[in-house]
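As a starting point, one isolated chain is supplied in structure tokens, in the form predicted on its own.
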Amino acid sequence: MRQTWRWFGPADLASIDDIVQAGAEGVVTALHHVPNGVVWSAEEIGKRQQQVSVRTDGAPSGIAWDVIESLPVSEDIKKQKGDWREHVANYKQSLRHVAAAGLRVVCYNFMPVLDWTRTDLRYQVAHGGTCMRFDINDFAAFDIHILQRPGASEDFSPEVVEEAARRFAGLDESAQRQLARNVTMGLPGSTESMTLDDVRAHLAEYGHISADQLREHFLDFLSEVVPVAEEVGVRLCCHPDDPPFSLLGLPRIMSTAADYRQVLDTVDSPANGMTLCSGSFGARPDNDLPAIMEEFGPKVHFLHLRNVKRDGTAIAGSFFEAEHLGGDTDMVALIAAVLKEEARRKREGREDAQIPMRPDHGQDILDDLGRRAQPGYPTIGRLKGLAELRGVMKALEHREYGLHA
């Protein structure tokens, strides 16, 4: 695996010089400046690109930015609504932009109105250090209390809505406004959030749009830009939805390996494949991840991994980001799965025979507490987290005790 660190661009807690220091080879990142529907110029690319080549002396970095995450699928594109037509037209421009600076892997999601939903951003776990946590009952306090969605109490079990009830009842105004900023944050590193009207109007535009229309909407999309993707030789990797779900009312189509199987299969293409996040497709507990890796492992073109601890085995439940090698994801077999599937593709003589990896979140730890980066992306708690999958790493492939054994 080619091991990568998520960087927000300079205003980031983390410095290129710091990614230099732990060892990574590559960067990932995005113009999460630019509003999503809009083209990435090539000079804004370039930009970017030349920040992530230098360290603060000015000297050399010696890595470069591999993967975009992400370039943002807007939500007029997902509802099909306003200027839906000219932003998928801005997409394949952008796709054409980034081919020209080098860029071939580009990282993306699919989820109505909330990319990635959390509650609590500093839950404290036992050994002190924080971490991200998603409650269903929290949430479903949010859901039915605060933003008032009608109907909202029908999609939860009759324990979860009276513990809701509890639970809202227990929160002052600041507290409330608080879960609401959680759940509402947007995509990291994105100057993109959402008030409560706003939730509530794109709700209202989604209407009661079905798993189907949502999924149709979808492949809609991919047919429009897998083909440029194909003629400039970018690989597009759609990440998991996360949670796993169906939250606000609104289907989540990408959620389990049987979502993924028909997406790709419906559009068959080098170029349309699977970012494989195995803290999101953790958090449902029906989701086998070495599996996962095994079928889809062609077309897995970008790897999250991170793992989560679930508080029981319901589908729609609750969980917290565990450390890389404590949570419920077996996450040496996964490792494993990837280095068998790396030396195939070396095998047939793939140029992509490396898969660029991230650790992915991580708790914050030490200094990382007083730091306050952007919520799950502590530099310790990541730096921990890439040392610990390196040492299985480096266990598997060794040529006495490891895979090749």
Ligand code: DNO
Second form
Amino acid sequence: MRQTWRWFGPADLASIDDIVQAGAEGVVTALHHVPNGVVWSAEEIGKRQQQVSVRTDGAPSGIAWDVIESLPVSEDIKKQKGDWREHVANYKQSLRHVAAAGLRVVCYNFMPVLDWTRTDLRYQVAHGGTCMRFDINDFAAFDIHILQRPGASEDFSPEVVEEAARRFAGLDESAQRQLARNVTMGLPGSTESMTLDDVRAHLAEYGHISADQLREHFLDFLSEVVPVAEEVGVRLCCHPDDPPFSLLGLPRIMSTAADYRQVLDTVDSPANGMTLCSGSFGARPDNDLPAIMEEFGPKVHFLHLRNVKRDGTAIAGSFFEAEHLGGDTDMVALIAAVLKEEARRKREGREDAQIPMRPDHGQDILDDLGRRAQPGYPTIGRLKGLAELRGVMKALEHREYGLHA
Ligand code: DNO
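Next, give the form predicted in complex with the ligand, keeping in mind that what was shown is the form predicted on its own.
Everything in the complex follows now, all chains and molecules, and the chain you saw is the first one.
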């Protein structure tokens, strides 16, 4: 695996120097300042590559921009409304530009309106550090009582509806605002979160779009952009829904192995692949991570390694972001499955035998606490995660004691 690190650009609290010291071999970043739907220009791509290539003192960093996360798909494309055709044309143009700059891996997602969603960004775990948590009862309290979405209570079990009412009754105004802010935190890389009215307006736009319809839109998008990606040698990899179930009555179509099977088989190309995010998939008990790696191995172009601890066995249930080797996903088994796939690719002579991975998210620990990094992206928590994952990789790869010894 190639060990990479997500960087949000010069404003990130972690510097390129920090990333080099963490032992990362490459950087994952994006042109977060370019609005969705607009072409990524060669100049802007070059500027970001240049920023990655130097340390603070101007010396070469020795690392490069390896993976794009994300080249976002606009809401217009997802809804097939407004300027969507122009946005698709711009997406293709961006792919040509990133390929010309030597970039090969492009991560994106197809979640309507909200990207990842949590209810608590600073949930305290036993050791005193904090992490992000999704609590289905708090989420229902937001949906039913704060957002007051018509019909919301029908989307939850009676137990959750009851508990949500109890929790809502215990929230003063500022706690209500905080919960709404957490849920609508918006996209990483942007500092804006949506107002409740923004959310309502977005939801209204999806009123008539079913999951099947959204999937059709996704397949239309892929049938346009995948041939271009293939031509210029770019590997697209769709990130799973986070959490992997429907929220706010919106369709979610990339939550399970079956969802990926359908989409990757329909537009079958090595350029149409998966970002295997163990944290997103892992929030559902019916997603078996090592099995997903085995099934989709040849098309897994990027790995987000993180772990979650689920509260129970519900499909749409609560969870918190555990330590990378803690939680419900068997991380050692998953890494072993990745290494097997890499060995297979090597035998095939594939140029992408090494799959880029990044330690995804991290708990806030030590100096992270109070530093206010992007939610989920503390420096020390991720450094710890990377070190632990690297340890597993090293051990499994060992010539004498490892997997293939
Ligand atoms: C959250 C991230 C996601 C991811 C996008 C990819 O921390 O894993 O926001 O970057 O969904 O498009």
